[in-house]
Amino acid sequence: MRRIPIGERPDWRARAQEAGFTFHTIDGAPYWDESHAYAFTLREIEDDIEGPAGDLHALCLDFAAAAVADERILASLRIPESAWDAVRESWHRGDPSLYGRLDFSYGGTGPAKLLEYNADTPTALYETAVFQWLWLEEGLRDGRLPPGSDQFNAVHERLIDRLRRLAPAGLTGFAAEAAAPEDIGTAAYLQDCAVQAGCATILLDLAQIGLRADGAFCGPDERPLATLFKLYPWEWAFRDAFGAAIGAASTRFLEPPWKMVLSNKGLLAHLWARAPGHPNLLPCFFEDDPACAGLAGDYVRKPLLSREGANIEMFSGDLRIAGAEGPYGAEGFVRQALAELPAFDGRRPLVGAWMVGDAPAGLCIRESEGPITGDGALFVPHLIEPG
C-alpha cells in the first residue's frame, strides 16, 4: 500500500458537475482530493481487505441472529424495548439488506483491523461507485496511471443488481434531508441505480414522509410506499412521531430494522466476546465491564451511537491524547484496543470496504490529518497496481 502524487485533471470539477458530483466541495472546504492517490497490490486487497470483510460480516450475521433472541443482547445495544418486536420481526421475515460499510485500520502490514461498520446509513457510496471509477477510465486514457492499473470497485454494478432482485412491485421511495448535499446525493444516487433495476421510485426529502390511514408510509401525494430507503438512522426513527408505527406498517425498509445490531459500536465487544483472538477483531468491552482493566495500554473510548467520528476519544492509560466532540454518549461507551490509522506523507487513511448484499464489492479512502477520521476527513481514489 502506498500512496503516491498523481496530480489532478485539470478539468476535474467540471467532470464533476457532468457526472452529477454536486457534493465534491461541501461549505467551502473541499472533500474530493485526486492529487495523490492509494496503490494497493492484488494481494492485499484480496487476502487483507476483500476476503476479511466477507469473514467479518458472515460473524456479523450470526451474531444478528442470536441478538434477535436474545433481550439481554439488545438491551446492552440499548435498543429501546418498543423497537424489539420489529427487530426480530424484520429479521424472521427475511428483510434484505442493501449495503453497508467495514471501517479498517490498514496500512499494508499486518491484519485490517476492524473499527467499526457502518451497517444502517453509510454515506460516500456515490463517489466511490460512479466518481472515482470515472477517475480510474479517464486516467489510464490519459496516461496518468499505469496501464493496467485496476480498482476493487464493482458498487454500482451490484448495487443495480441487488436493487433488481430484492425490490418488490410497487413505489420505492429514497428519502433524505434536503439540506444536507451528501445525504441527498447518496439517496439520489441509489433511486438512479433503482431506476435501471426497473423499479418505479421517487426521491423525497425527509420531511415529506407521511403515513395512511391502511398503514403503509406515503409521501406528499399518498401513494404508499412498498419499500422505502432512508438515510436516517434508526435510534432516530424509533423515537419519532410514527416510530411506533414502523412494526406493523406494509411498508418494508432499506435498511431493515434488523440492522439496528450491527450499526452500533456495541456490536465490536460482542463480535470479540465471541471470536476473541481474531485477526481482524480489536479487544473490545462495554465500559461497564471489569475486563476493560485488560486494556490497559492505549485505547479509544467510543459512543454506542455516533457518527462521523464524533464524541470518540483515544487515552493512553490515563492521558487523553485526542478526542472530537459531539452530540453522542447518553447511551453508554464501549472501549476498544488501540489500532492507530497509518501515517502516510503525515496523513491517515481510513480504509472502507463495501458489502452490498452479502458480499464485498468495492473499496473506499477517507484521509485526514488527525487519528480520529470526522466530517471533514477527504474522499481520495484508489487503484491496483499492475503486475
Contents of the next structure:
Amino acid sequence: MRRIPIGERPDWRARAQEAGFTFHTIDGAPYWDESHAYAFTLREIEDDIEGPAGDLHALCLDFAAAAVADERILASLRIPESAWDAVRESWHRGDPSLYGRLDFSYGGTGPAKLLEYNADTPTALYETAVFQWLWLEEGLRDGRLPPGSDQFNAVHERLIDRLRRLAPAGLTGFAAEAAAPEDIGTAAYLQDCAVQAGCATILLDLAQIGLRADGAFCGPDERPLATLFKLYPWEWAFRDAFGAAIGAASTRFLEPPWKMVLSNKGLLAHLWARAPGHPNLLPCFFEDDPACAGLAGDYVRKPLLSREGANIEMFSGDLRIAGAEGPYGAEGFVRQALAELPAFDGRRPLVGAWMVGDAPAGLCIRESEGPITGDGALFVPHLIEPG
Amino acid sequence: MGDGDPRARTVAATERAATKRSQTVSTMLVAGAGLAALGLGSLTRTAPSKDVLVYPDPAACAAEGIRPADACRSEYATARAAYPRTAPHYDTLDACARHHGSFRCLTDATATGPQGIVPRMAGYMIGRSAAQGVTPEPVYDHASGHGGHNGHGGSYCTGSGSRVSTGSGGSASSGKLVASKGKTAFGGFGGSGKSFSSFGS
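Please could you give me the other form, the form predicted together with its partner chain, since above is the form predicted alone?
First the chain shown before, then all remaining chains and molecules of the complex.
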C-alpha cells in the first residue's frame, strides 16, 4: 500500500459537473481530492481487505441471529424495547439488506483491524461506485495511470444486481434529508440504480413520508410503498411519531430493522467476545466491563451510537490524546484497543470495504490529518497496481 | 438502460478482462440533474404531487408537444423496463379481468410461481414536474365498476394499486392519482434527527 502523487486531472471539476457529482466541495472545503491516490497490490486487496470483510460480515450475521434470540443482547445495545419485535420479525422473515461499509485501520503491514460497521446509513457510495471508477478509466485512457491498473470497485454493478434480486413488485421509495447534499445524493444514486434494475421509484425528503390508513408508508402522492430505502438511522426512526407503525407496516425497509444490531459500536464488544483473538478484530469491551482494565490505558472510547467520528476519544497510557466533539453518548460507550490509523506523508487513510448484499464489492478511502476520521475527511481514489 | 437512451451515460471499461471493477458504469437520472440538484432544488413540498401525465405510448407523448420526443422515448423505455417487476400478478385470467377488464390480461412468460397472469401495459405515467421525484412507470386499465370506481372515463391503475383518473384535466394526458381511502398522516419521520445536519456515515 502506497500513497502516490498522481496529479489531478485539469478538468476534473467539469467532469464532476457532467457526471452529476455536485458535492465534490462541501461548504467551500474540498471533499474529493485526486492530487494523489492510494495504490494497493492485488494480494493486499484480496487477502487483507476483501477476504476479511467477507469473513467479518459472516460473523456479523451469526451475531445478528444470536441477538434476535436473546433480549439481553438487544438490551446491551440499548435498542429500545419498542423496536424489538420489528427487529426480530425482519430477521425471521429474511428481509434482505442492500449494502453496508466496514471501516478498517490498515496500512499494508499486518492485518486490517475493524473499527466499525456502518451497516445502516452509509454514504460516500456514489463517489466510490461512479466517480472513483471514472477517475480510473480516464487515468488509463490518458496514460496518467500505468496500463493494467485496476480498482476494487464492482459496487455499481453489484448494487443494480442486488436491487434486481431483492426489490419486490410495486413502488420503491428513496428517502433522505433533502437539505444534506451527501445524503440526498446517496439516495438519488440508489434510485438511479433501482431504475436500471427495473423498479418504479420515487425520491423523497424524509418529511414527505406519509403513513396511510391501511398501514403502508407512502410519499405525497399516497401511492403505497412496497419498499422504502431510508437514509435515516433506525434508532431515531423508532423514536419518531411513525416509529410505532414500523413493525406492522406492509412496507419493507432498506436497510431492514435487524441491521440495528450491527450499526452499533456494541457490536465490536460482542464480536470480540464471540471470536477472541480474531486477527481482524481489536479487543473491545463495554465500558462497565472490568475487562476494560486489560486495555492498559491504550484505547478508544466510542459511543454505542455515533456517526462520522463524533464523540470519539483516544487514550494512550490513560492520557486523552485526541477527541472529537458531538451530540452522541447518551446510550453508553465501548472501549476498543487503540489501533492508530497509519500515517502516509503525515496523512491518515481510513479504508472502507463496501458490502453489497453479503459479498464485499469495493473500497473507498477517507483521508484525514488527525487520528480521528471525521466528516471533513477527504475522499481519495485508489488503484490496484498491475501485477 | 436501453440502447439509444439519450440520457444514459455509459462508459465501458478500458479492458474487458477479468478485473476487480465494474465493466460498465452508467447513470440515467444523476447525470441529467446532478445528485444534489435532485434533492435540494426540486423536492418542494408544495408540488402538486398527485398530478401526473399519462400516455399510451411515446408517440402520443411527442404529439402533445409539451415534451421533447427523445424524452418521451426514454421515459417510455424506463416504464417498459419496470413492467415485468411492477405489474400486478394474478392466479387466474378471471381475477385479472375483474380488475383490469376482459381481454386486457395475458400470461407472464417469466413468472415462476402460481401467480402467472398480468395485465397488459396500457400506457405509462410520469410526474407532471421533476419535483415529484417520480420515475416513469407502467399503468394498467382499471375495469369500471371494480373497487368503487368513480365513473370517470379513462381510468387507470398503477402496479401498486393506486388509481389514476384521467379525462378531467386540461389535456388528454392529464391524470390525477386518486387519494387512498382513509386519512394519510405526514411528517412522522425526521423529528428525532432535527439537531443533526446529516444522517449518513
